[in-house]
Structures are given as C-alpha cells and as structure tokens.
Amino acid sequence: MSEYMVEMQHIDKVFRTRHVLQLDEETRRRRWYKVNEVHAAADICFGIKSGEIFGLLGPNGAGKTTAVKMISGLVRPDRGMVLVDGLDVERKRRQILRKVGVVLEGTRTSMWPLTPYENLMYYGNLKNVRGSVLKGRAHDLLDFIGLKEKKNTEVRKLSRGQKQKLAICIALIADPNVLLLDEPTTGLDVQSSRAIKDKIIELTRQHGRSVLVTTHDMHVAQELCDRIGIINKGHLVTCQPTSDLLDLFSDQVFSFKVSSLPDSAEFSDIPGVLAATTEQSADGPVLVVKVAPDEALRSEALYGVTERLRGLGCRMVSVNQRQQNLESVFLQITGEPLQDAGEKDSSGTDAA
C-alpha cells in the first residue's frame, strides 16, 4: 500500500490553441494561421502524504492550476496516472468527488444571493451529504472558519477574505481526505491571509488531511509547507522537504555595511573567503562576502575581512548574515527571477 494519499505518476498535458482568419468571401472557408502549444505538465511525478502540506511553487503559467485540476478530475492528462487514496481519478471520478475538496483561485465558488449556511446546504446535497449530518457539519465548519456570525448574511455582502473562507468550507462540506488550494491567499489583506493560513495548518496538523497549496508567493510556501515542489514551464525541477531545500543552497554569505566601497579584489586572498562583491544599497555601501561552510575557516575569513577593512581605512557600520529564502532558491534552480519566469511563459492559454 502506498504511503501517499495523492500521487501523480508521469503526467503529461499539452494545451493547444488555434487562431483563424476571418471568413474568406470567395471560398467561404476559414484558414488556420497559427497553432500554439503550451506544455502545462511534462512528466510530473510527486506524492502527498496524509497530514502533510505540500506546496507547488512556481510563476504564473508554470502549470500549477493544471496539476490541481487533474487531481480533482476537471482536466484529463494526456499521459500518466493520477491516484487519490489508491483510486484512479480517470476511472473512479464519482468516488473521488467525496475524497477531494477544491478551492480554485479566481473563481466564484459560492452563490452570492444565498447565505453561507444556504451555500453549504446546497453543495452538501450535491455531494450526497444529507439531513442532520449536513446541518451539523455546516454549523461546525462556519464556526471553525470564523463565519458563525455571518452564516445568515448574503454572500454578496461579505468581504473577499470571508468569501475565501466560505470557499474553503464548501470544499470541506463532504469531509474530504484531500484539500486542494489554488493560490488561497491571493488578493487578501494581511489579517485575512493570516487567518486562512492558520486554518490550513489546523486542518492538516489536527485533522490529518492532505493539503496541496499552489502559490507563486515565496513567503506563503516557506511558512506553510512541509515539502515543496518547484514547477517551471511544466517541468517539476525539484521536490524536497522545505528545510532540506533551503539547506541545500544555504551558502554562508555575510554583508558588511561600510563607510565607503572598497575594491572587492582586495579580499580574494583571505583564507576562507570564496567570493567577494560590492553593492550600493539604499542604506549605503555594502561588501558582500561568501565564506567557506567549515566553522574554523569561516571564523578566519570573518576576522580577515574585518582586519582588511580596517587596513583599507573603511569604517565598518554593521555586519549581518544573509538568510536563505525560497526566492533565492528559485533563482538558483531555474536561473531566472520568479517574475521573469512567469513573463517568459505567458501565452494565450491558461496553463497556470
């Protein structure tokens, strides 16, 4: 028996868009003049365990939403197999519906003329949840997510954050084992975003659900996820525990804020110094030094840099170690900044 609640096994998906000329008056035919292909998934393989938050990180257009839609059965892969609790999504769609809850980014899941409670009753019936079980679960979810006081207010009168919370309740109304959240905090204020993140953590840690979070927000991924897969242009370029991913690229880098910029070449001969560069930041001149990971060599390098700065007549204002984050990891793995990656992958087809 597999250790994963969700598995994507060698998934490929290509979207094709065709553009046509206007109707030809003589032949009464339209001619295809351009065919675009977007490879939204290229041999994607990963799994999500029970009680785990798995992050799928990448720029807009990388293939994150396509992965969510394939797990939920909304999009069919061209090749490969998607499994939820050991069931093939293609062959067991009806059974999968009760096991998976989905919150898609940018979609209006709830019906705005209805109240949150009425929405949950409606969607619960659609998913074959009935009677006292449905009523009790609806009240419990609204209380859990913080919408108890708004249960009889029309959805149209709720804030965006409250609508997002309701979307999560709707996804949970059938008590699914798997929760798929596509960009769950996009466009929310800080307070609403914090509340959503807290509930995601609670759902996983206390209720044992398997959660997939897609995002292009590095801070959301770093804060929430146990493991992270980085997807870029349809390719899963890495998939590791968050801490291991950060450790893998955790170079020892120190920034020395100084009174004037020295020549970076002056520090290349210091034992333990691997590289030295200078920057002109908003706060003033900065010397950036990458040092050896060995503790003894690192200590020798830092002492050497300090003495060299003194010898050059540069007054040292402060020194800080630069912390590794997922944005710099993404840059090192893909070779391009997150924003640039998204722009280069833009097309007329929604493969986000």
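Positions refer to the first chain, counted from 1. Take the two forms, superpose them, and find the largest set of C-alpha atoms that agree within 1.5 Å; that set is the rigid core. Keep in mind the model is a prediction, meaning the values are calculated, not measured. Compared with the form predicted together with its partner chain:
- The Cα position of Asp294 differs by 2 Å or more between the two forms after fitting on the rigid core.
- Once both forms are fitted on their core, the CA shift for Ser159 between the two forms remains under 2 Å.
- Put the two forms on the same core and the Cα of Gly304 is off by 2 Å or more between the two forms.
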The other form holds:
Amino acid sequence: MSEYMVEMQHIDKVFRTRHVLQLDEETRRRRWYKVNEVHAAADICFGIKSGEIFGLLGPNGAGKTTAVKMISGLVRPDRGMVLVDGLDVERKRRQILRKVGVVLEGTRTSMWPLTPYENLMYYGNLKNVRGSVLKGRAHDLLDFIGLKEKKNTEVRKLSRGQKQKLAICIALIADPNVLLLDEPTTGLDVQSSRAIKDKIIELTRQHGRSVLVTTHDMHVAQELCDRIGIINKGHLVTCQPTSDLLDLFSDQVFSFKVSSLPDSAEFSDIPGVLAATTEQSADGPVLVVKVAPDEALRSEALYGVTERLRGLGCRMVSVNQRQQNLESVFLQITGEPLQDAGEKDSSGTDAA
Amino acid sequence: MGFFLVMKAELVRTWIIMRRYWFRTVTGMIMGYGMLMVMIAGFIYSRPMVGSAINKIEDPMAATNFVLGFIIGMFAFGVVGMFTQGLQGMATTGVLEQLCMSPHGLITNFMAQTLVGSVTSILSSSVMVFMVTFTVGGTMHWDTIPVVVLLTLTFFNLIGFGFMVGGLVLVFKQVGQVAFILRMALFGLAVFAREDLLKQPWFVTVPMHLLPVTDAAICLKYVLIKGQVDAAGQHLSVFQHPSFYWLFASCFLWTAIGLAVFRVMEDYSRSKGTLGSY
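Could I see the form predicted together with its partner chain next, after the form predicted on its own?
Below, the chain from earlier opens the complete complex, with every other chain and molecule after it.
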C-alpha cells in the first residue's frame, strides 16, 4: 500500500491548439494552418500523503491547473498514471470523484440565484449524498466555514470571499478525503484570504484530509504547505519540504543604491560576501550583494561593503534588503530565469 | 437511482428559481400569450388591421394548428438549446465543471436537467395553448394516453438529437452557433409540419422523417387538433398513423446516435482538456 493518498506517476500532457490563417511571427507570412503545442506536464511525479498540505507553486501557465484537472479526471494525461487512494483515475473515475473535492480557480461554481444552503443541498444530491446526512452536513459545513448567518442569503448578494468559502463547502459536501484547491486566495482581501487559509489548515490538521493547493504566491505556499513543488513549463523543478525550500528563500541579499557604478569584483574578497553584482536601475546605479546568513558574518560583510564603497569614492544613497521571490529562488534552483509558460512555451509546429 | 436523485435536485432548483423570480415567470407567460396572439393575428389572418383580424377569426382550427406548432417548435428549440447555449452558459459560469465532476456522470446530469426543463416547459406551454385556444374559440381534443406517449417519444427524439449536438459543442465550440440555425429550422418545421408535407418524392420525405421534430409535430397535431380522425373522416388511432412509426424509429435512432456521439466527444474533450470549459 502506497504512503500517498494522491500520486502522479510520470505524467505527460501536451495541449495542441490549431490555428487557421495565422501570421507567422518569424517569417511575417500568413500560414494556412498552424499547430501550437504547449507542454502542460512533462514527466511529472509527486505524491500527497494523508493529512498533508502540498503546494504546487509556479507562474501562470506553468501547468498547475492541469495537474488539478488531471487528478479530478477533467483532463486525461497523454502518458503516466494518476492514483487517488490507490485507484487509477482513468479506470475508476466515478469512484474517485466521491473521494475528491475540487475548487477550481476563477469559476463561479455556485448557483447565484440560490442560497448557500440550497446550493449545498443541490450539489450534495449531485454527489450522491442525500437525506438527513446531507442536511446535517450542510449545516455543519456552513457553521465551520463561518457562513451560518448567510445561509439563507442569495449567493449573488455575498462578497467574493464568502463565495469562495461556499465553493470550499461545496467541494467538501461529499466528505472527500482529498481536497484540491486551485488558487484559493487569488483576488481576495487580506482578511478573507486569512480566514480561508485558517480553514484549510484546520481541515488538514483536525480532519486529516490531504490538500493540494496551487498558487503563484510563495507566501501563501509558505504559510500553508508542508511540502512544496515548484512547476514551470510543465516540469516539476523541485519538490521539497517547505522548511528546506525556505532556506533558499532566506538568503540575505542587499542592494546599495550608489552615486556611481563600482566594479563588482572589488567586493568579492570581503569576508561574508558570497556574491556581488552591479546593475543600472531606473533610479540609478545599484550594487547587489549576497551575504552569508550567519548574523556575525553578515554584519561584517555589510560593514566591509560600506567601507569599500567609501574607499572607491562611491557615495552611498540608500541600502535595502531585497525580498526573495519565486523568480529568484527558481533562478537559484535551475540557473534559468522563470518564464510565463503560456507565452514562452508555445513551440509552433507548422503543418502547412 | 442516481438519475432520480439528480432529477429531484433539478426539480427543487427549478421550483426555487421559479418561485423566487415569480414575477419573471408570470410576465414571461403573459408575454408568450401576447406574442402568440399577435402572431396569429398578423401572420395567419394577414388582415390589414391586426385589431380587426382578432375580431374576425374565421378558422379557429388554423389558429390552434399554428399555436400548437409554435409550442412544439418552442419545445424543440428549448430542448436542443439546453445542450448548446445552455451548455455554453454552464461552461462560462463554471457550473459545467462541477457537473463533470459529479459521480453520476455528465449524461445522467444532462438527462435529468433536460427532463425537468421539458416538464416545466410543457406545463407552461399547456397553459398558453389553452389560453390562446380559448381566446380564438378553437377546440382541442385531449386524449391523455396518446399525448403522453407522443410527448415522451418527442422528448427522447429531441434529447437524442440534443446529446449529439451537445457532444459536438463540448469539443468544437463553434458548433453552438451553427446549432442555433438548426434550432431555428426545427422551430420552423414544427410550426409548418403537416401531413401534406410528406407527399413529396422520397429524397425529400426521408430527410424530413429523419429530422427529429417532423413526425412528432404531425402526430401531436393529429391527436390534439384533428381528434385522431383521418382525411376520410374515419377514426384512426395515432398509433396506426404512418408518422407514429417514423417517430418511433427516429426516437431510437436519435437516442442511440446522440448518446454514442456524446460519450465519444466527452472522452475526446477530456483528452483535449476542454471538458467543462468554454
């Protein structure tokens, strides 16, 4: 028996879009017929354990939603196998749909003319839950998520955060073991976002559910997830426990805005300085220095850099600690810049 | 069992929406009635003055024939529409993705949804037919068993056709626009369908028979308007009418084709990654 509740084994998926009479950007000539291929998944392998929150982190178009749709059976992989509770999604799709609750990003999901309670009753029947079990569960979920007072208000009158909470309730109405959340906090205000994150944590810690969260916001992943997989252009770049990945995020990078651009090589011999580069920003020349995480070494490095700048005759305007983001972590892991797969990964195949 | 559970859910949802938006429901029926009356006055009687036409109705049977054809046409338009525009609407609102993830399967969900929609449409249409027929002084022959049998066959005939079109819409989104023209054609055919239409060469009549609404409209009009009396003035049950056999055959044909195409297209749509989205 596998230790994973959800397992993706060597998944490949290529989406092909066909265009008639499209302008070829390279030759500037019109083609009769052109096929664009986007690799949404390339040999993806990961697993989600029971009671674990797994984060799938990546830019827009990286293949996060496709992964969610493949687990929920909405998209069929070209190669590989998706297993939920040991069952193959392709062979036992209907059985698996009883075990999986999904909240897809950007969709309305709920029926706006109905109230939250009526929505839960409707979707409960659709998911084969009935009678007193359904009624009890609908009340419990509305209570749990904090929509009890709004249970008789039409959904169209609810705020976006409340609608998102209802979408989570709908996903939970069949009491699934696995919850798939595609960008659950996108577009929400801080308060709603916080409330939803708390509920997701509660669902996992207290109710033992396996949760997959996709996001392009590393802070969301950091707050929620036990493990994080970074995906880009359909490739799973890394899959590590959040604490390990955070080490990469915790690098100390400082930017010194200066009056004139110094030679970066001048700073490499300073104790505690790991790397130094220069760049010309819109505000003027900037020296970027990466220093050791150790506190004593860091202080020594920063003192050394300011002294060296003074020695070189560069006036220091300001110093800022740079926030590490997904892009810089991605750069550190792969050595390549992060690209928007939706725009950059469409390798055109000319079929004309 | 799952089908009835989904049907119950659909029934409750439809009832809630009709009740919650009761004003829209009532005004819709009044508008439908008004529209039919204006069309009868304007198109059937073609008098210079619509007002005087209403007062000088000479052939109530023609009016009833038109109204019934109109209602059957609306029924066909609506049922096929649930698989085209309805499907597109559900896809854009995200409800379709939820239906796709229902353990009952998309076919069961659509079947239940369309059945409830059709029953609602038949009930409101019946009220309109009765009101218009009463206004123009026409008569209708209500014979429960043949009417129920014919409506059931018509429903499965249309639902089969709808499943075929809906399956194509799942993959080829532009089919929805073409289907709109097809729906209009079905609508027109239902309004003007009569036995005389089938007295043409075989290459005209066979395609007419194959269309899902021709024989259904002829049979329903034969029962409700003519009271199952043939051209010779003899009582001939609709179950012995040639159009009934065609209706029976096309019902099986369209249901089989529709379900097969829908299954194949649903599967293909999953491979393409377009299932549930528009």
